[in-house]
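The chain below stands alone and is given in structure tokens; this is the form predicted on its own.
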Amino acid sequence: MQFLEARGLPTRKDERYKYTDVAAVLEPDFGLNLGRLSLQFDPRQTYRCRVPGLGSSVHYVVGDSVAESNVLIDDGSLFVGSMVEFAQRYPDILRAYYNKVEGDSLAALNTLLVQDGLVIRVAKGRKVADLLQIVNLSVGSVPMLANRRQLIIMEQGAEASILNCNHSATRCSNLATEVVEGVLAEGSHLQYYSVEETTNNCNLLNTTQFVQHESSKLDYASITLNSGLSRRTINITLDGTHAQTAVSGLVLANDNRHIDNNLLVVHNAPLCSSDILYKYVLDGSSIGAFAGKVLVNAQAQKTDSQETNANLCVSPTARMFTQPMLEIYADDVKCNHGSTVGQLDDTALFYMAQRGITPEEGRLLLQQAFAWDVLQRIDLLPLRQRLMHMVEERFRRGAGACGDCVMCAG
């Protein structure tokens, strides 16, 4: 509460915030669940999320409580659940790693009102076979506010795989404010996956970090499928030399859907490497942002990065503003970075039109090409396939949302 007052939330004067109103996704008088009202909703009954051909474990999160019926997984070596239960029997651990995100209001306005949150520790030499699946719902009868909250934990030498899902079983207007906070340990390799696909009432304000030390590897991508607002930070930090990131997005949008990524990559040692790709497909009246900034310090010696953003507009209405950015200190690095603005080839258009192709499959058919770069760095193939099966059923059906979760395997 002090920081916020202190320091405000943010405006478009803040050069991370300048293609977002936060005032205005905030107005709206949405309820809270500060008595911890028990929902009357099985999300199991409805959202059997599972990845064909991928053992994994579903976790639930409705509105901002971790669901009742999860089953906790507390083993010695990995620990899954409630954040609650995490700080009574590992109070030393959460102090340790819980609320380092620093300068963020939105990061602060969580703090303030989160009651839980879900906390995966995989500690030293673990390797989790299984994917571990969050889905988090939005509910309510009425316009309401979540806090969301993750607590990763990689310990030495540990592996893991996290699916992060968005979905929502309301027609209400609702908004959520998400944290991610992971910490990967030294050689400990963690690869996670967000994906929405919720409705055009369902605004998200997320900011994720991760700070990685020596010679650990993370993986991560967001997939922006189906939303309303959807604005998220991103704070990666490269702490230990050898340390890997690779960072991907992939947006589609349309009608006046409104998609703000922005990203911060830090080299704070030497010998690290980055690669950052972002594609972004605008239909309608959609607003697309992306300002991207690989910042190298004077230690940071023998840096590898790469930074490309390429976006596609497929209607003359739709916008967007891209912004990659490197900022380096240290004079023996490679670093290379670029961004594009385009639409559909009607050269390419032409061809498929002359071997057969009606122009609405052909523009279908460029448009999960140029998608296709993004999933493909999607290491874990049964769920690249599925998620390219989203993105076509995405492109075909447009912006309405199924209903039910579309990587239900049934």
Given for the second form:
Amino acid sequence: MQFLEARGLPTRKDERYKYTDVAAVLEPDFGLNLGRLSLQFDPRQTYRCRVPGLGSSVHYVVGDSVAESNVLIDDGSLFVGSMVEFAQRYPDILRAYYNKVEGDSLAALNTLLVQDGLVIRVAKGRKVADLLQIVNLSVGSVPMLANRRQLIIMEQGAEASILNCNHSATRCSNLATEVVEGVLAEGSHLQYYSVEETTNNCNLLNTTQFVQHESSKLDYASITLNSGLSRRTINITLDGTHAQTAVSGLVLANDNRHIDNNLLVVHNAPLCSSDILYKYVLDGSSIGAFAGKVLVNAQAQKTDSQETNANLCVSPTARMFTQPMLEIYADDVKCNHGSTVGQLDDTALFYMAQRGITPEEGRLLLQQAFAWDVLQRIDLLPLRQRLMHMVEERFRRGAGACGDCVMCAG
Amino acid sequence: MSREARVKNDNTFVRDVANRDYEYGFTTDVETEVIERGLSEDVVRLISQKKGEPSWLLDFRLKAFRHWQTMEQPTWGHVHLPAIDYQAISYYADPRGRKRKSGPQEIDPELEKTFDKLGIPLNERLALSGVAVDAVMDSVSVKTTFKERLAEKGIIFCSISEAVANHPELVREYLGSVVNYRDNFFAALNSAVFSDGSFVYIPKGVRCPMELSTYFRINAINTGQFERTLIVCDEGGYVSYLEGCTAPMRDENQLHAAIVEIVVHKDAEVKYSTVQNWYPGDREGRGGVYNLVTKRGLLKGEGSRLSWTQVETGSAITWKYPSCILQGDGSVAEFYSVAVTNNHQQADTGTKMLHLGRNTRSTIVSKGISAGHSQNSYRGLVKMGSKAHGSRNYSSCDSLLLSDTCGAHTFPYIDVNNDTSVVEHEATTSKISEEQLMYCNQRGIPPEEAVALIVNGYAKDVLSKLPMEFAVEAQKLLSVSLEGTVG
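Right, and the form predicted in complex with its partner chain of this protein, after the form predicted on its own?
Next comes the full complex, and the chain you just saw is listed first.
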């Protein structure tokens, strides 16, 4: 609160918020579920988010509370459940890991307002076989502000895969502030995928922070298929040697969507690697923004870092801002970044037209191929295939038409 | 050979170069008329009066000064620019002093000697054929050579003060048309107190037969240099313009806030090359020039071309973004830069390419070399306007790190507003590879020479764009600037 008072909310004059007007997002009069009223809503009945062929345990967060039960799993080495419950069972652990996000006003706002959250703790050496799927549902018949929080603790040698989906079960405009904090201890491996498939009324302000220790490995991907304004601030700090991080993102936007990904990867230890790939396909009058900074501190010798950002503007009124940055204070490093903004290759379209593929189909194929580069980096095959299907559907049938959920059915 | 062993391996080349340090650090003992320190409306009026300016120019200065008073020194650069006390600087220093009465064409022999020492002969007989020079010391233009020969072709090449007196219509039309006095803090300051600089006008269809060049020198103590250069190249014209600069070694920092404006009309071409070698301060980072410059070109007509080439080796702090506004359809802009920082130098430099017209093309090649404790940043903006259909940009920024205490940074901004333009950007950061050094050593090239060789090869893309005389000087400068950085 003090930080928020001193600093205020970010404005467009803040370098990291140059392309997103936070004040405008927060301006509407949103309701807050302060009384912790239980919502008459059964997510399993009304909402399905399924990934065929994937053995996963699915857990719902409705609005900003964990649905169904406070403790979803607690078998000694794996805890999935409400933060309030976790605080009672493991107060010391929570204290050690909670609220370590520094210098971000939106995270501070979330900390101020948040009432509960989700904790996933994987204890030392535990390898979770099933995918943990968290479905965040925006609900409410009036405009609501949901403050969601996730804390992910990966202890030494732990392994887990998490799929975080954002969906909406309301046509009312709403805003979610979301803070995801994760710590990867020595030798742990986390796959974290975030899929946004909401409506143009759903705005998201997300702050994600991962701290990685020695030889830990993080695969992070955010896939934005449909949303209103979506802003993600992603901070990854590599604190231990030989830590590896792969960050990818795919954004498909049309109409007047505004998608902003702001990434900061800090290399604090030697021999770490980071690999960043972000792709945007912008249609309509959508605005895409990407800023990715790789900061290599003096002690982080032998860093290997790659950053690629490729963007397609497929309509004359789409707008793309990109800012791939390097800030390097160590000399023995290999860092590069590349960024392009362009259109589909005319030669390829011509080639396909020659072979009887219609221009529309040709464009579709090229756009899909462009997007699939990012999806190829997802290790879980069923999930990758499902996302490929969703991307194809998205290109063919437009936004918000997965044909699979209550919103489409309704 | 291990890295430590190589560093210890004393070599006369490095010692030679290290002892050479900054070659141009001498001062000239010449009677200089300096006005009182401080900045106020009266000072602006005094400068205007000393130069005998018309009232419209005084109004321009006063407007800029009043606007400057409302502004704050910017802090967004990746440099530690200390708060400058603008009242501690003298804004006008005239080394021609009181001798002016004896006629403006006669130069003090001391001044002539100074420029001779810098390798810039002001005597036309001795001068390198093919280069006309405007020599500017402190706040005034000392001499412009080959003026008459150029005038035969209708080319105007003179100091901006002379241009104000002799060609007021041209100056009035173009001054401030590319860099408005409201543009930024230092542009407002310059617009208020600018003293001298060069003016070039190339008439329709004329190819300038020789290279034009301005040599800037700061001599007097506690003064700032605020030069203003204006180049107008009319339809189908061509000019290649060179700029060089040095300053004496002083423990205090000196301020240099210049504006360069270039207007390129239809099918005309301007090449602007800079070798910037202001005093960079000593090894502990004491002294040196703050080089805070606004340079911008307007590619006004169809098919116009502008190319900026810069070799930045001097200055304690460099803050400079030679930019291009590609307004004419099919205009072409290029930016080639080598920025070398050593010891405690800081550089934040790059370019802006604003594509407004259709089918415009721009190329950016930036090479940064950092050594010692220096910080070297590339900052660039490529913007494609909504009407800039079919435009292309290619940017490439490479950084080379020569010590483990320096920094190399890249901050590109790309902003695309249409669906037919293509923008590509790539950047790499690396050090000189052990393999390359090993290869050179195997062939009997000692480590220091190998580094110089590799660095020169690395910067070749840019150096090859420089005119001949400058390329040689720039190559020499590169090796001097990198003294003692073997690694």
